[in-house]
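Next up: a single chain in structure tokens, the form predicted on its own.
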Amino acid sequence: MDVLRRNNVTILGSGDGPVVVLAHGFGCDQKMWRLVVPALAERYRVVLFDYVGCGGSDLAAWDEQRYSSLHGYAQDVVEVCRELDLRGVVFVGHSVSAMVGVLAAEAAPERIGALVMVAPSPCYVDDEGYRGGFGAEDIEELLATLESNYLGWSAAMAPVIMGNPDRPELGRELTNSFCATDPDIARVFARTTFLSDSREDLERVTVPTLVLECAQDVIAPREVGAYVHAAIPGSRLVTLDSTGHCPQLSAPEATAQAVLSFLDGLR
């Protein structure tokens, strides 16, 4: 198995600091990082990849059983790191990938040396004493709509997820990204994402961690960022003065600066 081809791995930049691995969220691919990569690659070696089933990955390698759990995506991360013989990387995960990073760090602690969680959520469903942002019925309705009309769901939901209605081009980009994903694969990834509960996994995080949230985010409200920060001992919480769930697109300079400041603190 050619892991690098399977996951469409791209390597950029140089430097003697830790390698930075950038991981995309649901319905996206590595292109979502393109606006922050130049600043990071000036000083660090940067690895980008697509999860199997997304972007330029090998779709023939997709397996519904494996990718019906976040552990399957974490396995992708570990296998890419092993293939490149990477140790102590800084894993930057957007949205659901923040929790994938937590699982990868637990599965292969020698590979993951630090975590950056961009707009993370360990659980999207409200629970007693916990606000995830959605009721259980809301999530089931969201998933039912996605499964019955994925393209229509994408066109309606992507601009809401992106926020920034005054910058409609951002919503269009996310819509196009969603629509480029195979609907059957998206259905499985969506259920894996929105029905996951990684709250207990946060307590086992032992590596330096940056929690990076947006001031306004309908998918991961600030209560979630506060919860993640409180659950991970010694973590750092930074709130970007930005709107929406994808600050790497809507506020790339601030996102890159926050990540670089965290990286500099690890040296």
Contents of the next structure:
There are 2 protein chains.
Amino acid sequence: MDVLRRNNVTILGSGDGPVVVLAHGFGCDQKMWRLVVPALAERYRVVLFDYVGCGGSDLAAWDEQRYSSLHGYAQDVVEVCRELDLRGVVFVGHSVSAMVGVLAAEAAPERIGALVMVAPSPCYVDDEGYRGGFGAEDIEELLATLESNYLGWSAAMAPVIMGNPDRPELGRELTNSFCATDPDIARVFARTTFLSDSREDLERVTVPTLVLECAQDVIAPREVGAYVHAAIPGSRLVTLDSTGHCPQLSAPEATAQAVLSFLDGLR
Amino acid sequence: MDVLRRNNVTILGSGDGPVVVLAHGFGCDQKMWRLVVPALAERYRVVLFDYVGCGGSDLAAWDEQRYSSLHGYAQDVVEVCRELDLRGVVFVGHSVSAMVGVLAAEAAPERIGALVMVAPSPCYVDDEGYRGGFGAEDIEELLATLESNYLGWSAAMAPVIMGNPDRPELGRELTNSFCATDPDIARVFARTTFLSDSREDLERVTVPTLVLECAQDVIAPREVGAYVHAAIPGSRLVTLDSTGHCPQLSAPEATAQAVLSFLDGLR
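So that was the form predicted on its own. Now I'd like the form predicted in complex with another copy of the chain, please.
Let us now look at the entire complex, which starts with that chain.
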């Protein structure tokens, strides 16, 4: 139970198919999935958790070194799966968690049977022959602002990340989620998120993979989705007719539907 | 994960206090707790499950002999606690599950730290110096009807058990729950429920215990609540200002409040 408490694990739903593990991104927690969980749990066993340092996790278990690398987050995933003796799960990772899933699948192939990457980006910074969407200075400035004034950064950035300015409650929900994170922990998670380059990990993915992108996403633009899709052998790309970086909140029906179609195709 | 799947275990909520395990009664499953779960999960870690043979449990794991005794159900409780490495949980058992909790606490004292008995009865049949509320013939007739026509029995009895005729949707919910149970399995569970006599187990309870009864309950009348309270050393009796046998559905706020007060008193 130690790991289950540490990562605030939630288990619900039932079904004969694979267990579905939902993993949140930077500045969020499992509540991020609240609108898609009912549809998934109706037909599948669903496991949710918070990375150490986020949501209802045990903050005392946080360790700067471990969580300065995406491998540390992947270790959380593997430990939760091990504690529950889960094998062959479908790991649904949002944003940076999509890459965490790739690392977890590599570290513990018996645990992860398939990946759903929701708005993934293996690298936010532009590079020669690669367009991540941000210049190196953009990211440095973003991190500097975040580090000097986390709450201000959250209030300004969350609505931009969420998109959908016509539904301001969505941006507020993400702002609140960001602001609920301990600033010192958020700083470390943000650096890890925005400075990691996991492009080379993609080609080593061997499990069935769905890349789920939004039609308009300032954090993970279409070029990045196409890159991830091209880099992962045999992956499937689905572009949701939605905007913003958090389709599980802004377009929950379409997101759940895409995940369920993929799940059904695995059986 | 085998036991967690077998018993369709759900884990949610978080908090520093003891883990709260919610156990359903005859003909029901964990959905019975749906109206009290949010208030409990806000402050406590909550574990729900279905006994084998009920709800979303693995029916293939059902065994007539094991589930012909309340000890078989208690074994489910102990195995779920063991699988999750839970110690000192607060076991909240409804109806027949209240007695299952007593047996589980005796079988695995390290697992159960406190009991909440919701509308308990250690014995439904009247006896010398004991008024359970039913004559031996009443129970035999009830079981005979149930065995010859389970759906008809359910439709007739569930609303009576639920009480609250002014809110017919409550009776319908219980009817639907009864009817969702496999009749062969329900027959065995009913015999075990209505014919068990666990009065002698009560005095061996050593953990803090809350007896939660309804002011009017045809299944577990006030005399029975008083008997349980008197038989369990140091137990606390709370009488809800509600009618019927299922206060977690008919009076969820009061039920949650009573459980929370008891939980807070344990800390």
